[in-house]
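One chain is shown next in structure tokens, namely the form predicted alone.
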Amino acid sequence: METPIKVKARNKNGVTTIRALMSHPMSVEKKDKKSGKVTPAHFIQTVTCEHNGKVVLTAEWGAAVSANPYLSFKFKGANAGDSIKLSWVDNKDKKATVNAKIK
């Protein structure tokens, strides 16, 4: 099975850059024209990143975000070797989490 989150974390001159690629369909609600059946939306609702247990990012997303979303952000106060935890929860209560060390 493919890892649901791939993350890279690098520190340069006191600024840490997080880059993450998340595997998720991120689909909107659709109605089949022939059968009339509605396929419900399926999307990541909340993305959270923690640095050594402290939340440094919380993002609230909706169905308008593209499939397999890419997220990049920066923050200060971390050092090489520190840990980060990136996680998401979708609207069907599925979850994914990955832990990484800052390089």
Second form
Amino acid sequence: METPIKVKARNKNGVTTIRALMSHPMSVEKKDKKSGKVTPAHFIQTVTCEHNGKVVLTAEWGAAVSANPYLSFKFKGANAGDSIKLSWVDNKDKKATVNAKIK
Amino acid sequence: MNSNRRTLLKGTLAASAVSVAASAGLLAPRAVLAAGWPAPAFSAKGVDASLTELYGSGNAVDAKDIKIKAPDIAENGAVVPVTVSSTIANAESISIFVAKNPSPLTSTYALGSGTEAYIGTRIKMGKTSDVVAVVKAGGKLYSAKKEVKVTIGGCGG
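Since the structure above is the form predicted alone, I would like to see how the form predicted in complex with the partner chain looks, so please show that one next.
Shown next: the complete complex, the earlier chain at its head.
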């Protein structure tokens, strides 16, 4: 199976930049015009990033975030070698978590 | 009748998604900064309405110190790279809206104490529209916008 989250974390001058790429369809609700069949939306709702047990970012997403979402952000207070934890939960209660070391 | 049904479906989409999530016990144990997934804000039909659901107020002041980096013309509306950054002190939260999407709120970010007001992501845009970024800092709302022209819409596909 494909890795659900790819993370790169880099510390430069005390600021850590996280770049994450998640593998997810992020589909919106679709209705087939001929059959009337409705395919429900399937998207990541919440992405959380923790450093030393402290939440640094909580992202709440709707279905208008692109498929295979990309997220980048910056925070202070971490050192190279620290580990961070990034996790997501989607609207079907599927979860994924990844740990990464800050370079 | 058909068009009515479509509107109704769109409106109830987010609400039903959350009730499913709640019944699965998903929302209760989430010890995070935000108090669960804000379904009404995601299903609201306008930027102001969505802001009110999200922050309790639809009044955002235009601010020059919010920067939105997005392409002037997006060839593919399904993937529009957007970066929002701000120099406003003590920013607590950033939200990104697409004014003309059926549900304008794309995403909202709660920032931790050491987290900078900088978010880069990729969003879907149905058609040419303003991308609106709202930053909450010190209990006040600040906003900025940038028009992105879309040649192929990304909300149907």
